[in-house]
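One chain comes next, on its own, written out as structure tokens in the form predicted on its own.
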Amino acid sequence: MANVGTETSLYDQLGGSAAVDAAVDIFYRKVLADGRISRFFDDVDMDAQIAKQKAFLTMAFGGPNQYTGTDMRSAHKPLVAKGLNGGHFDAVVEQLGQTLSELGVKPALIAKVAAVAATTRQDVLNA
């Protein structure tokens, strides 16, 4: 019988706020160094972006919902107009997975994070 309502959230499994904060900081260093995707952040206030991403991932992983940003489709529409495509999306997910791996997150949890990211693909790409 399943333990309905007692499963630990992905957010808690990852280590909560401190883990999300560390992951997002490292993740954006990787993204900005990645020639495949860095150009999409050329005119972005990275401090604000990092804060929004921490709030978004906290919510998406089942932590406290303090995300007040724009919906995925609207937020990424200007990037799609600049050529954002599935290859770019995959590069971002790859950087997130590498970040988590470097932080010692187990592959099974990284797979869960990738599954959460995949749920945003259609909206991010305005498909």
The other form holds:
Amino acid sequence: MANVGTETSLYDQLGGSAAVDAAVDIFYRKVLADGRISRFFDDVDMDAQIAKQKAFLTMAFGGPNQYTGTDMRSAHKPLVAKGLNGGHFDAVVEQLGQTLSELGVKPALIAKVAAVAATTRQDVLNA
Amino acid sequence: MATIDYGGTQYVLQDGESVLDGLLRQGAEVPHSCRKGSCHACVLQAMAGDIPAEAQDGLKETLRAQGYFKACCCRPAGDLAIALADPDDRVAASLTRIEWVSPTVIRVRLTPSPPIEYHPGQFVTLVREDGLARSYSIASLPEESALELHVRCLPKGRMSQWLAREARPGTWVQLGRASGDCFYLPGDPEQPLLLAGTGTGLAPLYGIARDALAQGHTGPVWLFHGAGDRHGLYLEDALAALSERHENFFYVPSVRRGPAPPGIEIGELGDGIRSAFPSLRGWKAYVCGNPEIVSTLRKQLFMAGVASRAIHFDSFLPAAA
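Alternative state: the form predicted together with the partner chain, after the form predicted on its own:
Below: every chain and molecule of the assembly, starting with the one above.
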């Protein structure tokens, strides 16, 4: 859920859903072009993949999302069976950082996004 | 287990079975084609009961409100009473001309009465008198008197063989509403357009290209048509003539297997596009034809810089037997 409080949320600081829209193509292109991780993203259904990337970006930006730890675990279980490990997770976060950097997001905010993404590590890796 | 009342007869669905599968399994007659929710041939109307949201995906608001749903995508939680969609949704059409344009493709022209509204590149479902239904993309422009479809003739294709061998000018069929979102939208006349497809994927692309030019598109319009061998190419003369008339229209035919005369490239369609345009940033793309090639091309065009939202496509799903 979005942050509650007087402080502007990370999601709003990044630009909300417009920022997600701006980032999704760049991010998806980067992970598809990254030989370390592309096989985990090379779904035949591009629309479904883009929808998944949007959900992920919304979550990492601290925006409203419906993820629970259990969802994360079951969604990534088939990928873990295919060999998904911590190195892959780090590569995705790296590409996320590059995406934001390309969009002109300041390093301090990128670090916050990476920190939000990191909270899902255990669930994603089914550790 | 849901019970379906269809025209007064009760049909019980098995667990997880779609309304279409359940009705067909028990011998009911329902027009249908792709069975994947794309063609809208199996649209029925619910008179009572709850329709799952996914069964109404892609239908117009006005149709949803009247309880129309796609039988192939409908796995209801409870009982339903349903009926054939209002036949007013269909119009009669008379076949006016059927001609071979390649060893495997026929060009079918027909005149709907009254005329139907459509965008070139959308598709319509053609329904034979006995209910056999297939969807085809529209290659003509609304201002032309006849609707033009390109039909690939498969050895066991019931509709294609009938159209090619038995149907005659003057034969009547029915047409559903035009649907699909793969068509030209004015508003950015200078944007470069890339149209790519295989086989009869040329039909919508031919419609979209001519529609764009007719609406005054000034940016370059590139049409890449790929085929297995040169017998799979067709309308080459018409497309060459179109590029003579419009200096911003370019036609690039290619075949996977040679030989091919000069002017026809040999190789994969995607490779030809890649070598012509390493970067497609800022382009709009239309991709039509075989589902695997469409999926491959979409990804390739996306990686070359086309925004995901700027890629329109139509995968030609084979009709289920």
